[in-house]
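First, one chain by itself in structure tokens, the form predicted alone.
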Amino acid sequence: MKRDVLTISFIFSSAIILFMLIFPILNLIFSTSVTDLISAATDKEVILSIYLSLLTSTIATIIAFLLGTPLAYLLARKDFYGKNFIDSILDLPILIPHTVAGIALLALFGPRGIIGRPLSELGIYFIDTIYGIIVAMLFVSAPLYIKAAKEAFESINPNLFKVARSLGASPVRAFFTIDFSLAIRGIFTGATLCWARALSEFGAVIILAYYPYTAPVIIFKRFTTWGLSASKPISALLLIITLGIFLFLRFLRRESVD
């Protein structure tokens, strides 16, 4: 009786729960008309915005692989002094708010920012430009991929890298062939969240780059201009491709691991 009474209050408790979750997800979608939905898709500033924050969240995306993977392979395989700092200070990015990182890379890479000023002379500017927008998505976004591909590398049973190096594969070999060959689901998935978490940036973009505008920074921008009426096509239309994608990303990940 005891154990019935728990399962049934859990079950209550996950309902409502998932209710709080998936409940204003499809209510902005099948509240959202069809006239309205194609209106916000022939909006060109609108498409441009989205295409925006596609293109600047993928490229953030494969510069976290790119520089993240090392690092978390490190982390998972290696002693060295400072690790526990570097792996802590790893969640400063995800746990302040946003308005402070964006105010913090203002700082650096601002025309007047230790790395800003020096760039700007070369002529590359991170305020209101397209360099400014990934900096600011991968800043807030990157530590996800790197903690889930540092938790994929840990899983691997180490002696498989050492067994692989004793039958003659060097390190570079032995490192794609068994530690990266079987960390690549958990790659995939911490590319997947910090895809996601970069596409989602608003507080760190619009204060390092107001403009062009990204899909979260338009729907900001009509909100306060027009009202609900306006905004909510737009974000109930990047809901959709959002989540075409993420099924899209599933269905390859299944694909990939059968």
Second form
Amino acid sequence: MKRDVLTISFIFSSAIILFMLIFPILNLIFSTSVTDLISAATDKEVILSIYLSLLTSTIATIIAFLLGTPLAYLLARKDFYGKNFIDSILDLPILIPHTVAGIALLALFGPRGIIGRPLSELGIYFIDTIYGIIVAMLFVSAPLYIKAAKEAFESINPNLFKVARSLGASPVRAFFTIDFSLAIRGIFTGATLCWARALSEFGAVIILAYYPYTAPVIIFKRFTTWGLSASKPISALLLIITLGIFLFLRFLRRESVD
Amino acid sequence: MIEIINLRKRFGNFQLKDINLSVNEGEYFILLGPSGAGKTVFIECIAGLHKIDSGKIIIDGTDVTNLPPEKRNIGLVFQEYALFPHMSVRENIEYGLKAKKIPKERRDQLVRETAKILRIENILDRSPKNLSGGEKQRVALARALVIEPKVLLLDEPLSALDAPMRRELREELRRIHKEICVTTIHVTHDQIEAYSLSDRVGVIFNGKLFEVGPPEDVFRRPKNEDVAKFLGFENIFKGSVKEYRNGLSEIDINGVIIEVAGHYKGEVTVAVRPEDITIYSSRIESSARNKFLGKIIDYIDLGALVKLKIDIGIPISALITKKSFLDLNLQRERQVHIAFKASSVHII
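Compare with the form predicted alone: the form predicted together with the partner chain:
Next comes the full complex, this chain leading.
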């Protein structure tokens, strides 16, 4: 069947954008030698930074899940004053430059900040600590989780919850057995997005906690110190690990849905 | 038995206004009203899903006004069934029993018994996604009935079904109600459901309950003009009573005199159902008190029926069978004779 001009032009532009998205990733992986990869994988500082990135992004995701799920549910199910305002606020961390987010967090969690000062008296510091990394990651990634979870809750017929209550289920039981169970797929997707966003965060993290190094920070450090050849194997290694985890999570989600 | 006393509930711009209703033990009560009348809000208030602003809800002598939904023991069925899609039919039916911590053995027994009444024993292990509309509705009913509710609330339970399935389920609802005899409040906009299923009917409009009574009374003798229009009284006219004699009042409507059974005075509103009007092609002797010569202005073919608009000095709607329409060879501009009994005229 002869294709029309519109379809041909759309296929052509799609091919260009896909090439721009996929080629840098494939190029990074395939242009890095196995020796360089092994070298990066045995570099203690690199391994520690990747471990730290995985750990802090996972903690940030867990916090986003625990605190963000109730907010997502309230936004999806309840009507209240200021709901639209809160909804708009959730876009801010996604929209503002991440260095700006870092400065905003520094002003708040720094030693003279409203939160940073009282907590420092309790021995909790955010500058150049794991707490600072988690706060920065949480700030930029939690909105992605909350929005995904909200959409998941919104897609569920609210009458299911009402029926569950009428059948004798308490609000907590009805929430977990009906709404949460049905939203789990969207929640899982949101958590995966949140985790990936947290893992890749650089701008806010570097301002609040340059040290201990997360993987994006050490890539930046090696690049500015020793150039592309030193930073490329670490980048490829981080890419392979995160892609592997991401594909595994997708597989898990599909299995659980099936 | 369920008693609603002065129930008020504001919901955005909408308000349920001082609703008083008493539904007897084992009664099948239908609340009839157009979309947006407040039917769903009303039954959700009874179910405890909305906190009411004032008033009382009493079920079997217990004031449940401030009880949460899970403590009211009410079965609820929604129009779109609201089956839990991630559970099998059996798990759906079992849900309420599990929530009430009924032991497994008793649960299994109750599920079996209810499934038998609803005739769904063969689909217990299926997913709701793979059920027909009728099957879904039976499962939703089974899930509501298995907890042995004091009151069953049905929110437009047949609206999502096609016409043949709706007829079948209507019969089923009747049979099940006879068998279980649970106090039922069923809300609908469908007058056929109200007529064929209910022991009593209530008509709700703009959040206000207007009339409650046996369907025959409510449908034949509405007390409010809006209710009359909703119930199919298309011929509604304002007029003034001219004379009363021999048990009949003569009412003048723009020069057209209509006779009505009973003694009335002053300004009145007259209502006649279109199906109570008989049409003749030529003048015939009829015992009907109201006989007029008129001209067909327009007609609408409704399939088995035809609705005619006839000018007799005032525009009158009449509903006749398609067969009569064809036999009488009716058409626009044709002159016809119409007749209706004085007892068919209702004064609102």
